[in-house]
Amino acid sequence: MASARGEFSSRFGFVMAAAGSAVGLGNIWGFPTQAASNGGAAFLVVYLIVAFTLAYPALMAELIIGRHAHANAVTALRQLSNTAPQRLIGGTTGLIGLVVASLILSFYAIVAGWMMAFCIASLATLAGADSLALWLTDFSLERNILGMVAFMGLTVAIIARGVQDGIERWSSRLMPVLLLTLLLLVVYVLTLDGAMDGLRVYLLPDFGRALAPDLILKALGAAFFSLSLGVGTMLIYGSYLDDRQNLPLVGGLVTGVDIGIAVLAGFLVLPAMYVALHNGVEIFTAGGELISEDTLIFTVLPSLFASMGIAGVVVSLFFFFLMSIAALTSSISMLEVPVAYTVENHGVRRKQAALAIGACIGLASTLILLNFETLFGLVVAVTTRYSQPLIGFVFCIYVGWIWHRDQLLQELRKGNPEVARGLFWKIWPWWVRVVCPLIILAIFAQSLL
């Protein structure tokens, strides 16, 4: 069944695809400013700890369910169920997950369109087309819709080509380019005046805040959302893994790549903010707090780049190119969730499913743009703050409480016959059974408050 529906051809291809799904705008855009606003290295240390105590176990739950079923989330959760009520809950959770993934992509495509527009604006400036560059960086309905449509077109084109020719091939190309671009930008920014001040903010811990409950919960939330958990993207990618793969190992590799890129992004964004401050660009609010993430990306950093002359235009080009790649590698996994369900459960051809669902999400994005002030923040809150933790909670419950322990061990032994003797099997089953659900509920409760 796995080969008929597509399968990753190599471990490298899977790790690049799954890490690409996890590495998105939140890693490069959100994580560094969260760290700077919450105790610098204190937040970083707590984040690293909870990423491996919550995010990695929850990631493993999705990968194991997917690889066992070789199916989408709706079918997979139904297969694990032992009773009719469990099948109803599992199927409903899977359907809600694909709706949430689609809604996330609807606002994600808007923001990604902005990133692409700023990237092309830098090219226009280099070519002397200043009026075009100004239009591309102006917040207008026409620019927003055009950017969103262009980004959705790229996403649909990749998904329409399938698992190996689409997802794996392009993730294997884009992720190394993303990493190289990020490294080049970090090296350059660290040579600029003011960068060391930002580096100190990022690396010197405020230990007085390290054990603050709000910091811990924020770090938990950042780690959970960083790995793209709770909507079935990792489950569907896990379903394309062959049975010979060592799941704890590949899950660890994905977690490591995701966290590594998030931490590396801190070496870019925080120094860049203080370079901007050194150049006279304000990065603090009237209350003395760091500015919000959207202001940072679309106001502060462009002002910094503008103050750097022609070098700033080139850096701007590379920076927004980096952001566009990060957005694209995440968006293809979001679109794959509803497309896989439509192909497998309703017999629709992949290309037709990708086009139809992509068009529907594009219409949803247009509706958000037409009612931006009302809908944008609402959709973000409903999907990322409320829906993702609850769906992730259900995944952990199914693995920890509904799936029989012997069958779970049998699935893990397919790629690692000695797994029962290792530390992973001694800790993970009860951890995902008890600790992960409690932590996820704590995150959800904190989001309500």
Contents of the next structure:
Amino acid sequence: MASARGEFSSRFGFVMAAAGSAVGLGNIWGFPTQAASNGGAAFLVVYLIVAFTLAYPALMAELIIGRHAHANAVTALRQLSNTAPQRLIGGTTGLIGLVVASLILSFYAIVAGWMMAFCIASLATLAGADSLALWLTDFSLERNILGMVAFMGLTVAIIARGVQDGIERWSSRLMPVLLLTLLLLVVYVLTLDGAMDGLRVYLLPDFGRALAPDLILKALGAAFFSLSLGVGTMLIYGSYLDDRQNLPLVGGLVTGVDIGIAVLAGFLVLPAMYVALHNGVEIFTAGGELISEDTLIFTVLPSLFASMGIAGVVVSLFFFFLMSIAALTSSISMLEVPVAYTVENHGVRRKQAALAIGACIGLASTLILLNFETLFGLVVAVTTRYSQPLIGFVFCIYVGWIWHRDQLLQELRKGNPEVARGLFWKIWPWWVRVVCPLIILAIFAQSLL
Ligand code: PFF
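Go ahead and give the structure of the form predicted together with 4-fluoro-L-phenylalanine (PFF), now that the form predicted on its own is out.
Then the entire complex follows, led off by the chain already shown.
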């Protein structure tokens, strides 16, 4: 059915879009570096357990609410409410989610702009334009703003085209390219000297480190960010799903792809770090810890690429291209949250909404760039560490306590008439009602301490 509010045309299109949202900088950059410094394969095991026991059920909550309401989070949570206070809390939560999604995009676009700049810098080097390449890889306000604006421009252009022509078409094109690029890079890096040392660090489990309580909570936060939960993104994607889809299955596919890509990225990033070490690049801090996060991506890997001559330029081009694509399929899902609300609840045309909201978020990014030292870390912490788990908590409460069980079953039956007999229905309803909210509260309490 080609409804007025847009719909994914196929299961493949939906899975590519939702997995595209989930697979982002968090997978290719965040997960491997965290695994490296927190017990390697043991962290991987903890992450897998957490992803399937907490993130997957929370993802299902968002998808089911969205598919049931066929509306954005504000409208959907209001619809599920039985009383006026519930309606108020639901609507407010939806609105906060929308602001949080926009704020996440405001810092994400900055980092994605750097990725694009590094990608184009490799092209410039290949073309012999060395001074341009130098400018693009140097941390300057002008470069940062230009990269951010270019990236936001791409995001707005896709979202302005709507669900099928924009989100679905571009996710379905870009996700296979991402997977292919990642596979090529993994195969290439594994052939280089030193790669096996990295593989060892990644695959040898150190359970002593991975079972530390704060680490389990870290893995929870990472899984939440990685599956784009707690801002209404998955809810709005679920709202574009047609009623014939089997929700537990598509949710499982999205979770599987997200985790699969994170694990695969570990086979690239960890070996690459040890190849860099082999080539004389420092990868440990003074304290003996493995270098991670921004230093890794923007210092260690570029020095590795530089030590590899012309092949390094090509690998660098592929690597930052991969990062840019991963970021783009995630950023469009963030922008869709406020745009869908503005279009549906305020009758604004999609193109105008995308442009105006994109411009506002671009302004917020500029503000962050102008006060980088104080604002960047703050916005990251407030949105990802505090807001995402808390809003996710409210989604679970709405599904577990406010929505009637029979209606929930009816919604699930639409795409899977036998669902009541399966394992999913035996476990998930009480899990999302009791276990998920308790664990999310634990994460929240921990991050407050
Ligand atoms: N899941 C994305 C990543 O792993 O990079 C980040 C993200 C996307 C967070 C969309 C929130 C969101 F709404």
